[in-house]
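We begin with a single chain expressed as structure tokens, specifically the form predicted on its own.
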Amino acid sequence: MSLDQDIAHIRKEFPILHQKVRGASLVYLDNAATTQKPQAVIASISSYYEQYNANVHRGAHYLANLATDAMEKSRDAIQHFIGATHREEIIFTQGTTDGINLVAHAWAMTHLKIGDEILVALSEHHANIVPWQQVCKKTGAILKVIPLNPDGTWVADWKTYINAQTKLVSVGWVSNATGVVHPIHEMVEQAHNAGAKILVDAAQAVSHFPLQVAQLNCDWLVFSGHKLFGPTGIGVLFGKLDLLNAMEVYRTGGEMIKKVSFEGTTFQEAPLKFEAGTPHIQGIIGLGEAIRWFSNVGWEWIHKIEMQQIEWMKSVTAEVKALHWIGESERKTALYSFWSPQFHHADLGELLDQQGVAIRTGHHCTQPLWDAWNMSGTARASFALYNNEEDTVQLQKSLIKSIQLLIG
């Protein structure tokens, strides 16, 4: 099967793509914000509600056993997908933001002290900045920032930002603002050499290349299901098992306890220790199905599709000279941020929408980056494995038409 045929086959599995938007065929290029869902994921959620809706772990009846089994099979699927050593290292969260906050409250708040340093990069999403600011406010720790080169990569001397005072590094593997892929393997090694822990934000990486956390040797890794063709409101925190069991509890309530009395409470070990209350059962089941679906496509084809999308976009960036394209690094995903000093990016996004092209505009939750670069934000087109050459051609045509309308 050719690459074009393979993408066409994949597109058939996404019902939402086969519609008109404002009279034009939908071109969905906002995948960094959220990916669309294949029919298999949609069906798995419907099946749960139609056939075995019940609460998990606690029930002694048939439906509860089915629901629990489906949920725990998703945990197993995620463990295999990210290469974790133990299934207990997989914690279900509300998403990337929730996972980062869990580590901030359950580890950083109790382990850091005055003068300790937390290291992030200038390109971080707000969700990987604000929790650490709160930790610093409460503990007296200091937030340090790795600057960026003009192409969006970390500065050449980024290793010098790690020192004896560095106790935590928390960095994104792929920038949601530029698409640049950062040298995470080297960062993990440098952090550990300095005696620091490291959290990897893989929200933008999870659908682009294998994570393999045991090989990576990171202490924590987080991602969101909706970036991986799964439901919203569900995510994963991976943590090394001994580290998870040594962390403080984050939320308290049902399911995460061993014994409750008015004299005191004892808690479960991971993963239940961090999964208080009724979980997002249908979301977990949907995420498991998304991972099974995605794994069936295979990393080889996924890589080929993205490399082809990058090649298609080279002609767009070369042809549409009225725009400044950001993040043109050799190591990047098929994500493109662009802007013009002649018009506002929001106006460009609105005109593209009128032609059926869905992109993102704004600061993309990376305001410190744009402030450092004296910009208010960008327009952003981000690809997934169902985007074909026709989508790229339509993007180019719509950009040219919109720019003509904006500047004449």
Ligand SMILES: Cc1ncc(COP(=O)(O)O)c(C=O)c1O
The other form holds:
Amino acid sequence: MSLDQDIAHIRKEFPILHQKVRGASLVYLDNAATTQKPQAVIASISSYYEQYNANVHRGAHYLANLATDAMEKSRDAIQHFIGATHREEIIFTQGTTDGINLVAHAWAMTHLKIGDEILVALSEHHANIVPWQQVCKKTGAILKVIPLNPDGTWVADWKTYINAQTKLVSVGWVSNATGVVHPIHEMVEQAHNAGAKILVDAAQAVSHFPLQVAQLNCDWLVFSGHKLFGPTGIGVLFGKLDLLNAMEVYRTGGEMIKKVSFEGTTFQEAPLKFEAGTPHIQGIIGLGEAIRWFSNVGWEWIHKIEMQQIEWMKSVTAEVKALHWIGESERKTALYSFWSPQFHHADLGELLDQQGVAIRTGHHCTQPLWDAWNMSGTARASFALYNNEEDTVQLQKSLIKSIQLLIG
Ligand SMILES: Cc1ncc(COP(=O)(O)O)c(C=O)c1O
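Structure of the form predicted in complex with the ligand, please, following the form predicted on its own?
Below is the entire complex, every chain and molecule, led by the chain shown above.
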């Protein structure tokens, strides 16, 4: 099958893509914010509610067993997908933000002290900054920041930001503002050499290349289901098993408890230890289905499609010279941030929307980055495996038309 035929085949599985928006065919290029869902994922959620809705783990009846099995099969699918050694290393969270907060509360708040350092990079999403600021406020630890080159890559001497005081490194694998892929393998090695733990924010990496956490050897890794063709409100925290079991509990109540008495309460081991209350069952089932669907496409095709999209976008960035394109580094995903000093990115986004082209405008939850670069934000077009050549053609046409309207 050719690449074009393959993308056409993939597109058929996404009902939402086949609609007109403001009279034009929808061109959905806001995949870094959230991806669309294939029919298989939508059907898996409906069939849970239509056929086996029940609470999990605690029911001694047929439907409860079906729901529990489906939920735990999703855990197995995720373990396999991200290359974790143990299924108990997969914790269900509400998403990337929730996973980072979990580690901040259940590990950093109790393990860090005055003068310890937490290292992040300038391009981090707010979700990977603010929890650490809260930890610093409580513990007296200090937040250190790796600066960026103008192309969005970490500065050449980034290793010098790690020292004997560094106790935690928490970095994004791929920037949601620039699409730049950061050298995470090297960072894991450097962090461990210094005796620090490392958390990887894989929100923008998970749908672009295999994570292989055991091989990567990171201590924690987080991502959101909704950026991987799964439902919103569900995400994953991977943690090394011995570390998870040594961490404090975070939220309490429900299945995370072993025994409660007024003298004291004992808790389960991971993963249940971190999954308080009734879980997001349909979200977990939908995410498992998303991973099965995505794995069926296969990394080889996913990579080929993305390389082709990057190729198509080379002509767009070359043709639309009125825009500044950020993050043109060697190692990047098909995510494009652009701006012009002649008009506001929000106005450009609005004009694109009127032509059926959905992109994101604003600070993309990376305000410190734009402050450092004296900017207020950008317009951002981000691709997923269903975006075809027609989408890039429409993007280019709409950009040219909008810019003409804005600057005459
Ligand atoms: C790099 C990065 N980290 C964290 C997040 C937060 O993800 P969520 O809102 O799903 O928790 C995002 C979302 O855009 C992101 O791009």
